[in-house]
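Encoded as structure tokens, the following chain is the form predicted on its own, with no partner shown.
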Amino acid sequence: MKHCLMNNDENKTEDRKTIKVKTKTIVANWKMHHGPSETREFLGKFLPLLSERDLPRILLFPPAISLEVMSASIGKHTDIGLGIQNIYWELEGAFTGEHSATMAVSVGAEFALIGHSERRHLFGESNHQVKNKVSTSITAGLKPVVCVGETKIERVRGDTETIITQQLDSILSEISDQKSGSILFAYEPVWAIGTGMLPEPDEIEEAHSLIRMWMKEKIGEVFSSSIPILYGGSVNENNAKDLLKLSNVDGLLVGGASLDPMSFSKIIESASL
């Protein structure tokens, strides 16, 4: 059963027009895969596969233990950015097992993945904790890639718009004074991640349009028009091209399909056409 996220009022529909972000962004989230030696092996196969033609922006998020190796390996590739999958909201201290944003920057990270559904639902991260992490990442000089999305139960209940809006509202104070290009958003319906299931195209468009309009209304059109909104959830080489054709999709957040160099290069090729 589908639930329309938008108010059908004609004025609302007119306001929620498509705003294009010119350069596509393709993000690889390796999760808990590929240690340092596997990272070297992956990059040895992957980097030669990249063509010289108009590449999209590529962001790689390896496990923290592989950050330094990856940073050294991609140093000369200006189209590739490096990110950390998780940070703590304090820059340093007695927080065993956590990752410092400033330490991530020191080994070459430029981005931080924040609010991923696995962090929210497996590790119980609240909207308040996500807010603190966004604040810390900006303070440390990392650009946050903020993930939002609903569970299957929330979608069936018709609560998708409410959930996404709550997640966005929680970080408003942290991003309202940021400059263009300093943050990215990713819509990832929790029920689609790792399941092979995709929302209907109109459902993806509606969710992305909701995020775009939230930015426009809360932060301003100039700022919001430059912020990419990515789609994440069971992305692979077979569906990437169709997903990137959707008007409000500015890029992709790729999980399992980014672990194989050939598969991931084909997804990047879809964004380069």
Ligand code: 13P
Contents of the next structure:
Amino acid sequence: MKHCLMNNDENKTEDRKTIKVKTKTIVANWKMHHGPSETREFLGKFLPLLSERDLPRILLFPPAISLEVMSASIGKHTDIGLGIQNIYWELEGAFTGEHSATMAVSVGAEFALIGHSERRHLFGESNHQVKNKVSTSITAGLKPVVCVGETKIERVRGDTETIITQQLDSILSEISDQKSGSILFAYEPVWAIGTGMLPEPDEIEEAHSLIRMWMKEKIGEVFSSSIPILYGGSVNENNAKDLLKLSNVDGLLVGGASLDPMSFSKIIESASL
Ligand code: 13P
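If the one shown is the form predicted on its own, what is the structure of the form predicted together with the ligand?
Below is the whole assembly, all chains and molecules, this chain first.
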């Protein structure tokens, strides 16, 4: 069943057409896969598969324990950025098992994935905690990749727009000034993650358009038009090209299919200019 997220008035249709972030961004979220030795092995196969030119922006999010090895192994590939999958909102202290944003920076991370649905739903992360993590990331110099998205029940109830808007509103205070110019958003419907089920193309466009319009309204057209909105959830080498053609889809956040060097390099190829 499809739910219309937006009122399709003429202005909004025009906005969808005109706002574009040119360079695509392809992100690998390895989740809890590939420790340091597998990371070295992956890069040994993956880096030679990259073409010499016209690459999209590539961001790799290995487990935190593999970041240092990855940073050292990337070598001359300055077009690849590294990120941490989660951070704590304090910079130091008695928080067993957590990693701080400054620690992530010290091992080469430039980005932080914040509010991934597995953090929200498996670890009970609230919108308030997501906001604190966005704030700390920006303070420490990490660019946040903020994930939003609805569960299946929320979609069926017709609550998709409300849920996404609440998730976005919760971080507004952290991104409303220019210091957060390098934030990214990812729309990841929870029910599409790891399931092989994708929303219909128009459902993806509606959600991305909602995020674009929210940004435009809250933080202004110029700033918002430079912020990429990625799609994540069951992306693979067969559907990547079509997903990247959708309006306001500026890149992809890839889970399972990013674990294999060949599949991930094919996804990157789909985004090459
Ligand atoms: P899959 O690509 O395995 O569905 O995972 C998506 C995801 O959660 C990326 O962050």
